[in-house]
Structures are given as structure tokens and as C-alpha cells.
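The chain below stands alone and is given as C-alpha cells, in the form predicted alone.
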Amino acid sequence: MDFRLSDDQRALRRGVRELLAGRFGREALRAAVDREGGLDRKLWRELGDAGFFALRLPEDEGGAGLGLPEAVLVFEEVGRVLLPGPLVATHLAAGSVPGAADGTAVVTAASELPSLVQHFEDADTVVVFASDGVPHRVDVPEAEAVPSLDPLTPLHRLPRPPLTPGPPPGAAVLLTAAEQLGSAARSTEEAVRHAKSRVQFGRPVGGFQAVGHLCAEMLVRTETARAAVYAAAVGGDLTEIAGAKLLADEAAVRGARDCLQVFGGMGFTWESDVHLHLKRALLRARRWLTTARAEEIQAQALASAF
């Protein structure tokens, strides 16, 4: 099986990266932090016009007719730039919830985090993915705002579960893993850039063995997670997806922590973006499939093999 990207897939990834560089650069990221994660509806519609949410819909339904491997490449790019919003839920709701496919509606999921819902005030529709894997629209008139670890992801606590959720859709888990992968790659790049440019005692800090080892370990974790995420996108097996989520969570969380170490005190300042990657990575690690549940799936698969 050939896992190398095709020319069309490379072009798709390049196009999304250029779009996000033009519309969600560092100034836009900081503006989003100042809005406490409030969504830019104009950008949301632009993403819809670009086919972001309708990527996997059939062409006769207005989509691009692409598959999960291509969606993984796109979500890896949004993870690199920390684009806020219920991107996965809206993407999964395209074709089921009016306005989701073209970005005129924001859809959030009440089954993404235990008892919590993200971007509740910005959302036009709240859905729950029940046991049939289909998004079911639910009526949630009010919810209590609670402090969020990630300044770009406002959270609300629901007064009660609106519907018993089913198992998390495999696509939702994998696309979240892809976001983690993008964040891990960006943290690695930023750590290497800083290690090469920051000079201490007359030489770049990357020349010190301890710093060099941190960067090397970040790269190994990122590339290992990339192989697992890409393979799971081709196979679509839930056990593989759970394994990919575990590896991507580790690459993103440990990568951001190591990046903080490479940056030193500067990385802990509000002006640095490194802490934003760490906070988002910690939150994503609890979305759709927790570490404990992913480990259970892996253990059950191993037990059934003997």
C-alpha cells in the first residue's frame, strides 16, 4: 500500500495552508484571543465557500467528493494555526444540518466533551451524535458558562444531557487527531527555529545536547503520529483510529511542553504562542475519545487477537 501523498493531495494541503496564512495569521490569532475565542463569522463563511465543510460530501450534493485522507490533511493545517471553532462538528454535520456545508451555520456538538459544549454562544445549532452516528439536533435553551483552559475555546456546561450520546464517530476522533498532529508539527518547527536563532554563551542553544535531544524527540513523536494518523485515514478502522489519537495526543501535548522548555522563560509569557498550543492540545486530548477510552479499545483489540 502506497501512503505517499498524490500531487492532488499536496496541492490541496498547499492551498489550505496559503488560505489560512492569508486569513488567519498571527494578528488574527491574537484578535481571536482578545475576543476570548469568539468566532469570526466572515472567516467561517469563507471556509464554507472554499469547501472546507463540504469536503467529503458527494459532488451531486454540492461537495468535493473527497475522502477521509484528504480531510485529515485539511484538519492538520487548521491545527497548525490554532484556528478556533467547532470545526469537526460542523464538518460532520454538513449534509445533515442546513447551512453547515456552506459555512452559513455554526454547528457544535454536545457529545464532544463530557457535560460541556464549546462555542455555545456562537453556535446556531447544537447536535448530539447518537448510537446511529448521525447528528441529531437538540434544543438547548441555556447553559452555564464555565472557565476554559484554552482562551480560544469558550465552554458552557449543560444543565442535563440533552440526549444519550452514542460512540464517538470515527471520523470525529481522527480529524481531532489530525488537528493534534498539526499542532505537534508547528511546536516542533518553532522549537527548532528558536534553538537555531537563540544564542547563549556564544553559540545557538540548539548546539547544547539537552536542547538538541528535546527537538529530536519532538520530531520523532510527530512523525510517528503522522504515520499512524495517515494510515488510519486510509484504513478507517476504529482500533487504528484510537491508536492514532493516542499517538497524536502525546505528540501534541508533550511537544508543546518541550517547546516551552526550549523557549525558556520567554515561552511562558502571554506574548508567546507556545502556551496556546499546549492549552489547546490538553483540551483536544479530552475531545470525542479520552486517553482512557482509547487505551481500552487498544487493550480489547489485543485481547481478541489471542
Given for the second form:
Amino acid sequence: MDFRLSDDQRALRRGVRELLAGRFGREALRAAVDREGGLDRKLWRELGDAGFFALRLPEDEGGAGLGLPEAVLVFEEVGRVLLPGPLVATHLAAGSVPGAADGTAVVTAASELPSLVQHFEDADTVVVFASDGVPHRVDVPEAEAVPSLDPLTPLHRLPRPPLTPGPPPGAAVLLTAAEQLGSAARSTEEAVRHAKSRVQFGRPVGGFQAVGHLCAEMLVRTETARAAVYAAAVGGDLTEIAGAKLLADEAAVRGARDCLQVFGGMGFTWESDVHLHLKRALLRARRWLTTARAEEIQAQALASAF
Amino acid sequence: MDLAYTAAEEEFRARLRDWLAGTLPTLPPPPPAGDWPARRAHDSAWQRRLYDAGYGNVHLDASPTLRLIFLEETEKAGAPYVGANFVGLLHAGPTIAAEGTPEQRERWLGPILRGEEIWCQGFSEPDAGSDLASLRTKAVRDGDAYVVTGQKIWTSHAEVADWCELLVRTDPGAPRHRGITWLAMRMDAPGVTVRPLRTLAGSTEFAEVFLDEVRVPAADRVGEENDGWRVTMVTLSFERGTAFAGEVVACRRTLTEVATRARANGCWDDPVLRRRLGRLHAEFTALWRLVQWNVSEAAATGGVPGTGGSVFKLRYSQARQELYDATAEVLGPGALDLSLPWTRERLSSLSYTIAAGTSQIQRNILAERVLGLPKGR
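Having displayed the form predicted alone, please output the structure of the form predicted together with its partner chain.
Every component of the complex follows; first up is the chain already shown.
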């Protein structure tokens, strides 16, 4: 047993972080906010070229032949930088929906949020993950725009459910949890950075225990979620995946709220990125598996243990 | 990210499981909680059984992964807890192994591993709790001995201990961390007085220890004079690392029992309680993964767990209290009945956010040493 990242996994994480730093830095993030979450199709194709969506496809199908642990590391990086788009749905559709694997198609899932669909106008294909766990293309001629809580995730309401969705695929839940983990880690780092530089009463505010302890708790939630998400990726167990989502949702939402608290008034402004993490974390917390549903899954696991 | 155990580790697990299955039914029932001499005898006999079977040195010599498997399997099988041997096996022993002379290792480690000598910990003082480095128990060199005077508190198992790992101030003029020395003191030495301390849970494993000109041979000093703080840190980081691994296994079993009880008495139909138990299931699953993470780090860094121990301890102490609070909801009026183990454990769990470094101190450690924030005020 060596739970730590392998050298290859570290290299993968470093590579993805560098790619995203180069192609989706702060200016690109704010430009995406100004576009109200409209997608950069060129970047989408570049992600496809980099193997982002085909990561887990076998090599003879043009994929990288990697597993869930590697996918988790990649989606953690995505969560760190708040990359917009139906990344999880397109990743899951790779291999079954044409164009998904190489980033020439944008695939969104109607079963990700009940009755709502993300990035509807940018999407080439709408799918539903039915009870067989496979993405089924559905025809959605029109949908009504809903003002979205998250400025980076446009939402549309479907007139009626296109197809009864099955239970959420484990990989979808896990990769969403991985995005939450990345966001939680980033919120912790940003809060710490601010606490070191912001001076009040003649000292950095991070020197006050009331602030330092907030940051320490952010770290505890992040690292606990990390252990849960990584272990769920290794084992692939659906109950453990649901538990990982539960803890990662908490780490991301509470982390962003604590980060806002550490930033004070500046954190409450539109120009700060703090609210972008908070709003996306709130949206992801409702994606695929809500807290209530994840807790019930845990309870069922306890009940079936007797 | 590899959570698979090697063939050798699985073989160790299987052998241990077989041995436990054959051995545990032959053990006498545990003695009553307050009978310390009987508990000492019981715990020592168990340690001797482990030693004779080749598992005596698992806390000292085995790899962190084998130690984890040992803690997991013994807890799952319902084996006796390390009990009165806790300080010897998990604190003093590792410290002596790491910092002692060959003669000291020879003298002390064997009796610890065979369960023949019980150790207690003389670190905290009435005025030196979270601020351990402010300890004032003084030791003055007199020929080939130190003369020790002062008071210690929260000394577990002091009533039945043979030895005490003792922190004393040998240089009152030095900066606080640099005037401390680690001594091994005989508990039957003249001048040692033990006064049991009853906890809010009613138990008496703690004691106050009064030291009045106790002579401790200089040969029983571990590490250099005035280097005791560094020697001690080795022990404390160990305590916050994997020492609680067995308890996580026990909590997961308790949680299953709580759910069973809730289903039997109808509480399970309450979605608020059911979801609360569900969340605890996710929580303790994650805590076990965190233990495995810390063990992997410890194995890679030569056995000393790092600051991951503080993350674990903060989360675990909180989760343990939440678990026993949830048992009270399931027990209903039984939550007031002290004859029920869960009611007693609920009270005992209150010490977890205080003992072995309070949650506030753990947060300081994370804020300052991991996150690099300025020293807090």
C-alpha cells in the first residue's frame, strides 16, 4: 500500500496545471464571466487534443488508457481554475457520442441537474444517462433560459424530462467531487495568501487566531475530502463515491464561504474571484447527487451491513 | 495511489487473524473498569501473549503498514485494547528506541514488550497544559543523580506504573524549549506521591503525581541534558499519527451497531437521524482513508508521521463526539443511564478534543507549520 501519488500521477497533475495556467489564467476566467459562461470552442478542442476527454478510453480507441485516479487528478485541476463547460458529461460521453473524445463536440447531460440543463446553447448534443448507465442522445428542440446563480454556468429549463434518468454514473459523481476538491484547495490557498498579506491592527490578519483557525479548518476539510475522493477513485465503490461527494461538497461550499469571510468586504465584490468559487460549488453540490441523496446512500450502506 | 497490500502484508494479516481466532476465546473476561491492579494484570498478560506469538514488537519495529494491519485486525477481532501498556508501547518505548543508548534500550524495551513493566507519562503540569514548554518541575544535578521536585497531572495509569517518562527543567535560565530534559523515573522512588484524579466520566485512570526531592540516576536520562524538548517531539508526533487507527475501526463498528439499534426501535424512520448516521458513515470511511494516507506518508518518510496527524486528530476527535451524541438520540431515555456503555463513552469522548493537544493547539499547528501563517495571538 502506498496511497501517495505515483511519479506518473504527479507528472500528469503538473502537466495539466501548466496547460490550464497557460490557457485559462485569470484574464481568460474573467473573459468567460463577461461572456456569461459562453464556451471557448478553440480551448475545448485543445483540451480534446490534450486527451482531456479521452483520458480513460483504451489506447486502441484513441484514448490514453488511464483510470479513474488519473481522471480525478485532472478534474481537480479543472476545479481549481473554474474552467467552465459540461466537462464531466463530455468526458463520460467520449467513446459513445461522436466528437466528444477529441473535443470537437460539446456534450451536455440533461440528467445532471433535475429539470435543468447546463450550457444548452453551446452544446451540440444533449444526453441522458439512463438506467443502463449509457449516455442516450435526446432531442431537445427548445428550452427556456433561467437566470443562473453561477455566472459561468448558463442554465435552461427543460419543458419536460426527455427520458427517465437512471442512477447517476459513479464516474460522473466522482469527477464532480474532484472538481469540488480542487475548488476547496484553491479557496484555502487564496484565503491563506490574503491572510498573509492583508494588514490590520498593524499585523497580517492571518496572525489572529480567529482567522488562522478558519484557514486551518478549511485545510482539514480539504484534506479529508482528498483522502475520500482519491480512495473512491482507486476502489470505484459507489457508496464510497457518494461519501466522497458528500465531503467534497462540504469542503468546497464551506471553504468558499470561509474564504469570503477571510477576504472581508473585498470578497463580497463582483471583481473578486471568491464568489465564482462559491457559486460554482453551490451548483456542483446539486449536480448528480444532492447532500440529502448522498446521506441516504450512506445510510442504506449502513443498513445493508447487518 | 495504491491501496492494495503486498502479498507479504496479506500473509501477515491472515496469520494474525488465525492466531486471534484461536487465542481470543481462551482469554479471561476483562476485569471491572475501576480495578486497576486487576486491569494491569489483564493488560500485561495480553501483551505477554502477543510477545510470545511474535507480535510484541509490532509498535516498535514493524513497518507503519504492518502496524496498521495489526491495529485493524486486533480491533476487528475484539482483542483487548493496549490499555495500561499504552505509554510504554506507544510513547516511551518509541522514544527510547529512537533516542536511548544501547544499554537503555536493553534495559527498558524488553520489559515493555513483554508487558512486565508499565509506564506512565509525566509531561503536563497544572500550569503547563497546552503550553507544555512552560513546565516547571525542576531537576538539579547532584553527583550521579538528578533531584526532582514538582508536580505532574493527567498521568494515566500512574497508580499501577513502574516507570514514568518525565519532562523536567534542568536549566531555568535557558530559553524555555532549551532547558528541558527527558528522564525515566521509577514510580516507587522515595518522594513520589500519586493521587488519583476522578474524571467527569467517573473513571480514575488519571492521577496527579507529586515529586518531592526524588532522586533519579543520571544514567536514566534519555538524550542529552537540556535536549528533552526535541526528544519529546518525536513521541508527540507519533501520538497524533497512527495511534488512533484502531479506534477508527471501533467507531465504524459502533456506528453499525447504532444503526441496527435504530432500525429495531423505529428511530431509523426519522430521516433527520437516518441522514445524520449516514453522514457519520461517510465521515468514518474518510477517516480510515486519512489513516491510510498518513501511514503511507510515514512509511515513505521513515516512520515518523508528519503534520497529517493534526488534520486527522482534529477531524477524528470531532467525529467521535458526534458519533456518541448520535447514540444518545437512538438510546432515548437510555442516554441518561450510566450503566450503558454508549452513555459512558459519550462522556469519555469529551476528552478527545482536549487530550494529546487541544483542537485549538492543533489548529495553531496547521495554521503556522503547514499553511505558513504568522504565529497566532
